[in-house]
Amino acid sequence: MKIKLKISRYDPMGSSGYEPFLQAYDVNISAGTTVLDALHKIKDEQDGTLSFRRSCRSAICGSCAVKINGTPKLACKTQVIPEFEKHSTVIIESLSSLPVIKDLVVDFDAFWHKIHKIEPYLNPKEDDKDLKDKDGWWIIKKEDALKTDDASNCIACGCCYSSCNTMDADREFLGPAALTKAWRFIGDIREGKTRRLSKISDEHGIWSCSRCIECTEVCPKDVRPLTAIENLRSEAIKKGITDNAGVRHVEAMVDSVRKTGKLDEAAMTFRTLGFMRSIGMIPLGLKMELHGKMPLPSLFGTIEGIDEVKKIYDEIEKENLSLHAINREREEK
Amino acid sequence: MRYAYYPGCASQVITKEYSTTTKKVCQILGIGLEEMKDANCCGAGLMTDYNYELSLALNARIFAQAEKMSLDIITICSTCFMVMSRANRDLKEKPELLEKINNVLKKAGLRYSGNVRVKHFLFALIEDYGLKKLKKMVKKPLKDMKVAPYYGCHILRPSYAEGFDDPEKPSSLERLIEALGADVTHNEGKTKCCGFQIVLVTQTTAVDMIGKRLKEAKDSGAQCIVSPCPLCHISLDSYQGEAEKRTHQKLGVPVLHLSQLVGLALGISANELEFSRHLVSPEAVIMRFSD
C-alpha cells in the first residue's frame, strides 16, 4: 500500500539553507517496512538529499532515533503500518532538546558533554579482599550485578533526552541518559571513592528531575532511567550528600509521614526552602488563603494507626543501618 | 459499584473541593465510596527515593486495608495512582518481594495477600460506570464550552504500571469531555509535566513548565483545562500567578477538577461545586450552565 510520510526539513547550516518545512512523500509500504526501510526507500528512489542517521538496523547502535508521530523512537524498530493505524498519519520529526544540523540529524554535543561529565568509566576500589579471590578476579554475585544491569543496556539513542519535560525547560539539565550512566557506575559494587555522586547532586543533577516518567516510557531497550534516578537520591541520602532543597523536599516528607502518617504541605515548604525564601511564599500562601487553600498544619491531622506507621518504619530502619544512622543524628541535630 | 476511597494527602487540604465535589458527584451516579480514612500517604514518588522498600511497606498498609473492606481501591490523585500501581506491580510480580515486605507488615499486625486493584476516578467512570450510562445522567450538556484535556504524568505513565489509557495517544478526558456535551480542543501539551515535583525545589524550571502548559492550553482555543489530579491543579491553577510574571503575560486560565467538569453536568450548581476555592476564577466559564 502506498503511505504518505510527512518528514521534517531543515538545513540551517548549508549553502542553499532551507526554513524548517514538512515535505511529504508517498512510498510503498508492506508489512514489516520500519520507518527506517522507508527512509532508505525514500533516499534512493526520490529524494538524495533527505539526510537522516543510522547503522545497524537492529537497534543496538541507537542511531537512528527519531520522533514519529511526537514520540521519540528508533526508526529501525518501528513499523510503518501499525504507527499509520493509530495515527492516520505518519511524521517524522527530529529530536527535540538538540540542535538540527540538517533535516532529521541533530547535534549530539550537549548529549555527549553530558555523559562525559558524569565520568562515565569505572573508578574502582584499590583493593578489597572481600571482593576479589585469591587471583585477584573481581567476584561479583548475580544479585549485585542485577542491580546496574538495566542502566547497562542504555544504547546512547537520545530517545530519554529529546522526551524529559524538565531538559524542556532547563537545558542545563544532565538528564536521564547522563543521570542513568551515573548508575550504571556508583551502583557497581566495585566503586571506589568518588566525587560523582556530589557533582550530580548539586543544581541541573539528580534534583531537577520532575519525574514526567517520559523517558521510562519512551525508552526503546527498557532501560527506566527513572528507576536510575531515584536509586541515586536514595544512594546520595545514605551517603549523607544531603545540603540541598531536593534532600529537604524528601526528608520533610519521610518526617511528616512518620508523625502523623499524611504529607503536610506546610512543612514540606518550610523545609525545603529555608526560613528566608519561605517568606517569600507568604504572598501566594496569602492568595491561597483568600480561597481557603493555605495548607496549615493543624489541618493535617493524624491518622488513627499512626503506630502501625512508626512500626514499619522501624523495621525498616533497622535493617537499613545507614538510614537508621542519619536519622539519629538528625534528630539529635 | 463500591470503592474503597483513597483522596490522596492534597485532596484533604489544600484542594479539598476536589474530594467533596467527587462524593456529590458518586451519590448522584450512586457510586459507592468508603473512605479510607486511617490510610496513609503513598509516598508521593518522594519516599521511593529516600527508601524503595519503605515506599512498598507504606503502600502495602494501605492495600492490606483495602483488602480487608474486600474492595478495589479508588483515588482521584494521578500521583497517588501511579504510587500506589507501581509498589501493586512491584509486590505482585516478586512473591519473594512481597513475602519481605508481609515480614515488615507483620510488626504492625497487618497482612497484604495481593489481590487489590488500584484505580483512578476517571478510568473507573469509563470502564466501570460507562459513558453510556453518564451521558443519560447529563441533566445540563456543557453545550459550546470549549475544554483542553490535560492528562499530565501520572495518569498515563509508567504504562508498565497499569496502562488504562495509551501514554501516547490517550482519550480518556476526551471521550468523557464529549459524553458531558463540552468541545474538545486540541491541546499540544496535555501530556506533558505541570512540573508540581519540583515547584519547591527548582521553582523557576518548575515554573517555566506551568506556563507552557498553560499557553498551550490557551492556544488551542479553550476556555478552561480539565484535570484529573489535584497536583497538576496547584501548579496550573495556585501557581498560574507566578507563570504570568515569569512570562509578563496575562494567562487567565481556570482549571476545572474533573468531578467539577462531570458535577457541572448532572446539574449540581456553582457554589456547590466550591469553584470560589480556585484562585483562577473560572465564573465566565461556568455561569451558563448553573441555577
Second form
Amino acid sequence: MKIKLKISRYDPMGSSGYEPFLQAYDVNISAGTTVLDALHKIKDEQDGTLSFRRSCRSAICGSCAVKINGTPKLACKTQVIPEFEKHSTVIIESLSSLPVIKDLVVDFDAFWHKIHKIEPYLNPKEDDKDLKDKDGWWIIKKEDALKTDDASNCIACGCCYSSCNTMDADREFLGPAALTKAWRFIGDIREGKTRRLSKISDEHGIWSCSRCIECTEVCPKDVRPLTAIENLRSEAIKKGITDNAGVRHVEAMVDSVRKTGKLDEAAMTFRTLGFMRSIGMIPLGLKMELHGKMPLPSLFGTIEGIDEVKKIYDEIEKENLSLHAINREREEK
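Structure of the form predicted on its own, please, following the form predicted together with its partner chain?
No partner chains or extra molecules come along with it, only the chain itself.
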C-alpha cells in the first residue's frame, strides 16, 4: 500500500534557510516495513539529500531515534503500517531538546556532556574483603546485580531525554539518561565514594525531576529511568545527603500527611524554600489561588480517619527499623 510520510526537513546551509518544514513523500509500504526501511527507500529512490542517522537496524545502537507522530521511538523498531492505522498519518521529526544539524540528525553534545558530568565509571572500594573471594575477585550476588540491571540496558538513544518535561523548563537538568547511568554505578555494591551522589543531589539533579513518567513510557529498552531516579533519591537520603530543597520538600510532605491526612501546600513552601525565598513566591501563589490551584492552608484540623493514616506511618517505621537493624548486623559481621 502507498502511504504518505511527512518528514521534518531542515538545512541551515541550504536554500530553505533556518526555517524547518514538513516534506511529504509517497512510499510503497508492505507488511513489516519499518520507518527506517521507509527512510532508506526515500533516500535511495526519491531524495538523496534526506539526512538521518542509523547503524545496527536491530534496536541495539540507538542511532535511529526520531519522533514518530510526536513520540520518540527507534525508527528500526517501529513499523509504518501500525503507526498509520493508529494515527491516520506518519509524521517523522527530529528529537526534541537537542539542536538540529540537518533534517533528522541532531547534535548530541549536550547529551554526552551530561553523561560525562556524572562520571560514568565505577569508583570501587579500596578494600572490602567481605565482598571478595580469597583470590581478590569481587563476589556479586544475583540480587545485587539485579538492582542495576535495568540501568545497564540503556543504549543512550536519547528518547527519554527528548520526552523529558523538566528539560523544557530547565536546560541545565542532567536528564533521565545521565541519572540512569549514575544509578548504574552508584547502585553497584562495589561503589566506594559518595561524591558523585552529592553532586547530582544539587540543583539541576535528582530532585529537579518532575516525575512525569514520560521517560519510562518512551524507553525502547524498558530501562525505567524514573525508577533509577527514585533509587538515587532514596540512596541520597540514606547517605545523609539531605541539605537541599528536594529533601526538605519530601520531609514537609511526609509530615503534612502524617499530621493532617492531606497536603498543606502553603506550609510546605515555607519549609522547602525557607522564609525569604517563599516571600518571592507570593505573586505566583496568588495567581494559583485565583485559578483554584492552591488549596487553603490546613487551619481546620485533620481529615476523618486520621488515626488510620497514622497507623500506616507506624507500620512503615517499624519495617524501616527492622531493615536498618538487619543491615547494621550485616555491616558488623
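Each form is matched to the other, and the largest set of C-alpha atoms that superpose within 1.5 Å is called the rigid core. Residue numbers count along the first chain shown, from 1. Not measured: the values here are computed from a predicted model.
- After superposition on the rigid core, the Cα of residue 282 moves by 2 Å or more between these two forms.
- Relative to the superposed core, residue 306 undergoes a Cα shift of 2 Å or more between these two forms.
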